[in-house]
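One chain comes next, on its own, written out as structure tokens in the form predicted alone.
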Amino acid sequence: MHSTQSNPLPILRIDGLTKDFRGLRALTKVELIVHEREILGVIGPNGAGKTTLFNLITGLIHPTQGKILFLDHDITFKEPDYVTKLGIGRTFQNIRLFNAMTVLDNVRVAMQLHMPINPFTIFLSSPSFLDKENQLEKRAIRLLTLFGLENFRNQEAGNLPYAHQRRLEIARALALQPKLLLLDEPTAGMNPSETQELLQLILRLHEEYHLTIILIAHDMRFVMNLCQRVQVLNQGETIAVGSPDEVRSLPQVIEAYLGRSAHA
């Protein structure tokens, strides 16, 4: 695993992040640091502010105060397309696929974000355009093969089994060629064997694509087996940061979260 010594700057740094929604404070002065190729788990009870944090990082909403730095770029008030092109991909707690499009096209659309578009070559269907389209399809099929979805490539995404839809959403996020991947409850609705398969897949993606990953999950066994560090939120505030073993034994964490979910 790469050490952070060769690159002392964190890939993501969040300072004093606060978010108010019409008088309701969702996050309060959250600090967060993620180093290159780290897998960080963000956990906490419902309403702790976890998805709000992801929405702030990806530009879907903007903070009341605080700063977000990604690869030393200030992305605090940037829009989602800018953040995506800079190298942050994500999945959503509620799956957001293009249900009426094929599995293959869901991945191809994401890949096209990084392709320079010349409308004249498209209009003329020039050899260079057709060659790029062919390369794009091959790359998309390779990615679907990695996720075990190649045999479903011509099916509409909305007709896939639920666990496959979860996989497709991660594949589509990976098609964006992110340096940082945000996974919001990727195991939601999965049975134990599907969850274990996904854990092994994420570890493989982390290794092969040199990814940095931030993961939100309620499945404590999944978090503890996957993440090197865990940050615990409760009512919009960080109450603990440390290794999985350190965090799970802290009284404030047990009271806020593990006490209700340790056996879930």
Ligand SMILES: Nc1ncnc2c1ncn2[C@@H]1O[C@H](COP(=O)(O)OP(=O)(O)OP(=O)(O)O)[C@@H](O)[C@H]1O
Contents of the next structure:
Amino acid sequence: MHSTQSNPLPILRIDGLTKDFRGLRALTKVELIVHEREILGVIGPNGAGKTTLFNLITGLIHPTQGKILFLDHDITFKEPDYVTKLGIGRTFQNIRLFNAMTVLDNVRVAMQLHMPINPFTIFLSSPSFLDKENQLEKRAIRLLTLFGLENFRNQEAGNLPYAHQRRLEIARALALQPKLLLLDEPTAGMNPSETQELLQLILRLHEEYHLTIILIAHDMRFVMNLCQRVQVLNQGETIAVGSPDEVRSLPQVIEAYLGRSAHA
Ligand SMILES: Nc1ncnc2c1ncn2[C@@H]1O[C@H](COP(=O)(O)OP(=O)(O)OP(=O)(O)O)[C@@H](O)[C@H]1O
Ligand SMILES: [Mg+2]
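Mind sharing the form predicted together with the ligand? What's above is the form predicted alone.
Below is the whole assembly, all chains and molecules, this chain first.
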């Protein structure tokens, strides 16, 4: 491959993406590119279309117009399972864990999607099945350790403190070994020290897993510290793309935020 520092390969490429929900146009002709190993921030006021963008990328909903290309694949109209298996992991703005399952099982179940097990070998409890189970458990525990959750592994996910649940969601998304990770407001509801810890953790994951990340966040400091590039949406349209420093001083960005909070 001919990727260089200054010209890395695009991993995700979105062209002219438009999404209508009955009368409402939630996204209008959005263009977006993410390069390998990049951390791209997506910011914008409430209702800007950020989560809709993630829902479109992951196949939960399909666009009215436009194209989504992931590596060499056109994933525009693919279903979530397909997109996940290709290597796109995500977390949700409203945490979606299996609350009644243990912390460990939440991660294990996610891993199994990647490592299909032949039902006959389960039935026979064959050595190969037991071996796979052991491997799975080891990998799950390693992941939980990275997230500081190993001591909670036998607790029900629904009983974890809130910030731990947010971390577990990321661990679960990583269980599938994605190439691209989409984080939808991962620090929502966290206090400053929990936010700081998560920042360090994301940086570490980015390094260790060679991840490309798209991050939706409201916390400007968090975005500034993590992202090389930021794309700003407002009412479904891109109003700016650039480095965090460039973007935050642009009049249209200030206007989008102040305009909204003045009426909030
Ligand atoms: N499934 C849906 N059906 C109808 N309208 C929707 C649907 N999903 C999102 N919308 C609308 O699309 C617009 C964009 O919503 P979206 O959730 O993408 O915004 P957001 O930028 O993620 O906002 P927030 O910062 O509040 O999370 C909003 O007006 C929202 O009400
Ligand atoms: Mg949202």
